[in-house]
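Presented as structure tokens, the chain that follows is alone, the form predicted on its own.
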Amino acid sequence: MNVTGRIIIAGAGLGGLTAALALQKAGFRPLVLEQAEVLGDVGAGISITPNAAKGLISLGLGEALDSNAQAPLQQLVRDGLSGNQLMCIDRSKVRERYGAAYYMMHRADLHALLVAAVLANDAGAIRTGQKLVGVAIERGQARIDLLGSPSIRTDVLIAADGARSLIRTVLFGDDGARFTGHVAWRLLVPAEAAPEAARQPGSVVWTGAERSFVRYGVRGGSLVNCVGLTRTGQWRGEGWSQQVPVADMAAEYAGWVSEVTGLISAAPGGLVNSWGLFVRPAAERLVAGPVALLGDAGHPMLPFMGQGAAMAIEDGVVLGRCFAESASPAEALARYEAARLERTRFIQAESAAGAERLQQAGPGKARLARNEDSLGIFDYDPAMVPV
């Protein structure tokens, strides 16, 4: 393929940067436009499951993952009220079984690794302060309208601009988001302020009626990442950056085991992040002319299987391979859609169904057995699947 055609990626999140790195590996020089003035994925903890890890390793980030992330030897599932163990998932043989480890790390650390790798290949590959305000397809190209700057035309536009994607809304249509009744809570607790039990390695999930809570260490165990998911009858806005008093979260987990309540009470500054979880219909297509949707822009996931970032990473790796193996951008985008549509629709559906499996009280062996391992999700290798 002619590698001189312009490829623009809208969004410098994990998916957009993975796509940029994969395209660079394929011999292209993509340009990433990011609306934030300063790069920095604030976030909190993130699970990099083996399917996503294989993609990152194929892009040369294997040693960086081993140096910056933790690989838990087990994952425990416990009852939130009694603390009784419901399941133990052995992760000691994950690398041998799936071809990559199951990593946990700070999201900002992964973001920084991707930024450094992309800029090492091309110091001008990322432009910040580029707010997208309009988009159109004209004469086979995409036109991008930027706030305070001239419009840009590009041969290929990759929309990695998140769940509330402007590009998807304008070019693909958006049937709207529906509040699921679920609310997410997030906090990072310094290890020295956490209950002693919470400083132990590995991850623990507590489950109960209409709520769940997970904790695991990041940055060498110096921080404990905590995520709570609850069901509510009250509408809550979308967007993970909203902060609320810790008392709001504490009330949701009243009566739960002391490790959970102790972590909540240790929230720095007495504040936690909380936001509503919204679901959007599964995409009927990921490509329109010279434009492709990637990550949450194409298939926003509920967090009950921890696969949102993993799907964006898979998308980026597969996209780069499609361009490397195609004779034209149109062929590359067609291959990308064919390779990713069924996979992402399946994960999207299973992630939504995961709430019902996870947020129940009582014995969990049967309902919890339908998980990432039993569904074969970790077997997928974005660096090797046919495109």
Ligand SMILES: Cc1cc2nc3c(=O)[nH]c(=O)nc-3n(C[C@H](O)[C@H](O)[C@H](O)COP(=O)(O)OP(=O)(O)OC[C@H]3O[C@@H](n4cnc5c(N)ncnc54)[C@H](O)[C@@H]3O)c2cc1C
Given for the second form:
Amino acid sequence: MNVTGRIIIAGAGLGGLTAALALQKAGFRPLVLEQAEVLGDVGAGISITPNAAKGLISLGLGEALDSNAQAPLQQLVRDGLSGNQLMCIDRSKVRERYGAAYYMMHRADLHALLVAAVLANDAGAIRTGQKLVGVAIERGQARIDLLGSPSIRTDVLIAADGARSLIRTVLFGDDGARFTGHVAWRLLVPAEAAPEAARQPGSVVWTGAERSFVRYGVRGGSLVNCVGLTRTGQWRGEGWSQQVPVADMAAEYAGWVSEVTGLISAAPGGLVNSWGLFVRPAAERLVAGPVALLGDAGHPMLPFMGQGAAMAIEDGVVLGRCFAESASPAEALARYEAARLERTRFIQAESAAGAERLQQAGPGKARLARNEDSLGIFDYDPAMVPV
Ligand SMILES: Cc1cc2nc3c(=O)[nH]c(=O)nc-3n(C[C@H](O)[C@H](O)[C@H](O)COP(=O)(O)OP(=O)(O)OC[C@H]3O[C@@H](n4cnc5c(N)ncnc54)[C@H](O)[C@@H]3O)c2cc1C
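The form predicted in complex with this ligand is what I need now, so please give it after the form predicted on its own.
Below, the chain from earlier opens the complete complex, with every other chain and molecule after it.
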């Protein structure tokens, strides 16, 4: 395939980096432009479900996942007030059933693995301190304007610049972001400060009216990752890094089981991260001329199925394969959109509906039965689906 210059990827998040690695595997030399001065990801856990894990394994990261992540054998769902068990999901046969494990790990570790793999292929593949401030399509090429650097023209621009994608806003129309009333809370508790019960392997989700709380261990169980999701009538700002006093979170979970309240009160420095969750309309298309949306830029979703990064990873793997198998960039991008639009719109819709299923008081078997397993989400293999 004839690509003039380099394929540009805007954003070195999990999606952009996976795309870079997949394109390198396909024989291309992409360039990733990242606004941050220093590469990294936030201090939080992430679950990499088998569908995404298959993609990462296809890019050569299988051993690294096994040594950096945990693969819990079961996931429990409990009532937040009584502690009663509502469901036990057996994960002991996940590898046999889906072809990859269900991993849980530290986000920064996964990010570092991807950075190392991309740079091992091409030491100049990622440029930091490159903030994209404008974009346009001119004579079939994308023009990228950068803060403090000359503009770049490219035959292919992959927009992996996250949920607040400038590229999506400019080239695909104003995104109409709307606060959902859902608020996320996150903290990492050192195992030695966590309640005894919270040091047990596996993951537990507690549910109740308009709130939920999940915990699982990362970094060999030395840290307990905790994420709370609650609803509020009050507007909250967007952005992973805002810190608030732990008392704000404790008030949301007053009366919940001691494992949850004990984890919250063990927040290091008495602070937790908290931010509002926004939705954007599902994209009608993922491609405009030489530009493709990837990851949260194309399909930001609520975290009720833990599939946002998984979709970004799937996108990246499929994109690489489309370029490997096409005669022109236009053909590759058309194949990419055809392969990804329906799946990502489906997962986006299910993730939004997941809030209603998860955050209710009382018995849960029936409502919780519609989940990632029963929806067949893990069957998908981005390294094998037809493109
Ligand atoms: C509470 C919570 C828990 C979650 N848990 C999970 C989970 O367990 N599993 C899962 O699969 N998903 C999870 N997600 C979703 C997941 O975090 C996202 O879907 C994923 O990070 C998206 O990756 P991305 O690469 O598309 O975007 P991002 O991670 O947002 O990366 C975008 C990158 O682009 C850069 N950038 C942005 N604008 C510019 C610009 N103008 N110029 C240059 N660079 C720019 C940013 O600095 C960043 O590095 C969760 C989300 C939330 C809110």
